[in-house]
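Just one chain follows, in the form predicted on its own, and it is written as C-alpha cells.
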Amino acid sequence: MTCGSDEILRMAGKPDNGAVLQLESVSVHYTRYSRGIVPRPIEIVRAVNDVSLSLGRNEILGIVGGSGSGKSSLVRVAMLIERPTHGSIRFNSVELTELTPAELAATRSGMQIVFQNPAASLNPDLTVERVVREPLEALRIGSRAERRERVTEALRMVGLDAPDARGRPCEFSGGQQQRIAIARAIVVEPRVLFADEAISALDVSIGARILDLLLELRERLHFSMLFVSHDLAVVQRICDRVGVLYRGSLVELADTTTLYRQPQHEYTRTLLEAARHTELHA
C-alpha cells in the first residue's frame, strides 16, 4: 500500500492540542556530479521527497527509518539549517522560509536540538558552564546574574551538581556529556526539542535513563519532541504518533498504537518484523 502525502496525513489525523510545527510537502534534493576535470550533473537524490506532517503541542512524533530514509536530512529541513528545494515550514505559525537571517535566528531559540553523539557537540575547551550557556549568550537572553542562575537550573534539571559546572565535558562519561547537551538545549526553554537518534550511542541502562529523563523534562517544561530513531521499542515506549520514512519519503503516519498493531505499509511491516526477530534472538 503506497501513500501520498494528503492520504498519509488524513489517516493520521491532526494532533488535538493543535501544532506548533507544520512541514507541508518539503523536498530536499541534491544533484551528484561525475568525477573529472569538467563535473557533470549524473543523478538528482532525494534525501525528502514530499514530506508533510504536524508536530502538535507537549507531543512527542517518533520519526523512524533504516540507515539513508532521510531521517536526519528531515530534522536539518524541518530547523531550517538546511533549506528546503521546496515546501512550506511554519513554526508558531511562522512561515520559516520567508524570514531573514536575523530572524531566524531569533525564532530558532524556540527549536534545540541533541544529537546522536554528544562529545562531537560539545567544546571541549570550554568548561560546563560555558557550553550550557552559549545559547543564552548568543541570543542575548537574560542579564550574566540571569545566566548564571538559568544554568545552574539547568543542570539541576538533569541531574548534574553545581561542581560539575566547573568540568570540561571530556571528563565526563557518555551518558553524563548527553545530560549536558540536553541542558545546553532547555536552557534557552524551547517549544520544540529535535531527538536525532539521542540514546543510540549510548548503552541499554544509561540509555533508558536519558530517556526517561527526556520524558520528565517534557512534563515539566512542556515541549513538543520530534523524536528520530532507528529503534522501534523505543519508539514505540515515549511517542505518541510515528512516522515512517522510505528513501526520503513519508510512507506511513499513525497513532503508536495503530501503526504497531496494524501496519499498512510494506515497509512499516518489514521494519517490525526485523525488530521481533532481533528481540527474539537478542
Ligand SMILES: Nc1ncnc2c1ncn2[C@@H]1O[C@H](COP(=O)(O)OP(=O)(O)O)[C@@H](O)[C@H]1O
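If you're wondering where the values come from, they're calculated on a predicted model, not measured in any experiment. Positions refer to the first chain, counted from 1. Under this definition, the rigid core comprises the largest set of C-alpha atoms superposing within 1.5 Å between the forms. First, how it differs from the form predicted in complex with this ligand.
Once the cores line up, the CA of residue 39 ends up 2 angstroms or more apart between the two forms.
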Second form
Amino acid sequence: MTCGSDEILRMAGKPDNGAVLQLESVSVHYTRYSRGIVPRPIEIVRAVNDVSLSLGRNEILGIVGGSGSGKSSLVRVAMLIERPTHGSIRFNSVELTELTPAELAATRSGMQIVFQNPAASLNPDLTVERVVREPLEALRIGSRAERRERVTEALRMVGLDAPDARGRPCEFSGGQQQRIAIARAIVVEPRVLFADEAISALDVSIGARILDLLLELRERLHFSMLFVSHDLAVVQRICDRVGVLYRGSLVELADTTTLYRQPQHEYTRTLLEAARHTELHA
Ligand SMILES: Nc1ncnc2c1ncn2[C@@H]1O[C@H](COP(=O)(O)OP(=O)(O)O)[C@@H](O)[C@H]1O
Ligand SMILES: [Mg+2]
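Which structure goes with the form predicted in complex with this ligand, now that we have seen the form predicted on its own?
What follows is the whole complex; the chain from before opens it.
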C-alpha cells in the first residue's frame, strides 16, 4: 500500500495548528548531468516525492528509511537549504518558500541541525568558543557580553567547560565534537532541532550518551525534534511518531507503538524484519 498525499495528511493530523513545522506535498527533484565538456541532463532523481507531514510542538518525529531513500534531502528541504521543486513549507505558520533571502536567514535560525559527522560541520580553524558563538554573531543576537554568557551556558549544558572552549574542535574525540555541534545548534534557542543520523557514526555507548543529552536538552529547552535514523531500535525508544521514507515517498506515518506493532506498508515490515534480525545476531 502506498499512501496518497491526502491520506498522509489525514494521518499527520492536518489541519494541525499546534504544528511548528508543516510540509505539504513537498518534492525535491535533482537533475543529474552527464560528464564532459557540455554536460547534458540525463536523469531526474526524485529524492523527495510529494511528502506531507507536520511536526508538533515538543514532538519527536522519527524518519526512517534505507540509504538513498531521501532522508537527508527531506531535512535539507524542510530547512530550505534545498529549495523544493514543488510544495509548501511552513515554520511557525510562516511560508518559507515565499521569504526573501534575508527573511529566510532570520526565520531559519529557529531551526538547527546536527549532522552525522561533526568533524565536517565544525570549522577546524576556530576555537570551540568561536564555533559556538558564530551563529549568534551571524544573526546579531545579543551584546558581546550576552553572547559570551550564552556560549558558556550552551557549552555547560552539553558538558564542556571553560578550558574546552579554548581548544579547537579537532583536538576532541568524536563524541565531544558532537557535543560541540549540539552546543552550536542550541545556542540560538531553536524551536526545531533536526538530527540527521546524529549518533550513527559514534560508538554505541558514546552514541547512547549523546542521545540522552539530546533528550535532556529537549526537556529543558522545549524544542521539537525531527530525528532521522536508520536505527529502528533507537527510533522506537525516543520518537512519538515515525514516518517511513521509501524512494523519496513517505509510505507510512503513524504513532510509534502502532507502527512497530502493526506496520501497514510492506517496506516498513521489511525494515522491521531486518532490524530484528540484526538485533538477534548482534
Ligand atoms: N545534490 C544532489 N544531486 C543529485 N542527486 C542527489 C543529490 N543529493 C542527493 N541525491 C540523490 O537523492 C537520493 C536521496 O539522497 P539522500 O537524501 O542523501 O538520502 P538518504 O539521506 O536517505 O541516504 C539519492 O539517490 C541521492 O543519490
Ligand atoms: Mg542521509
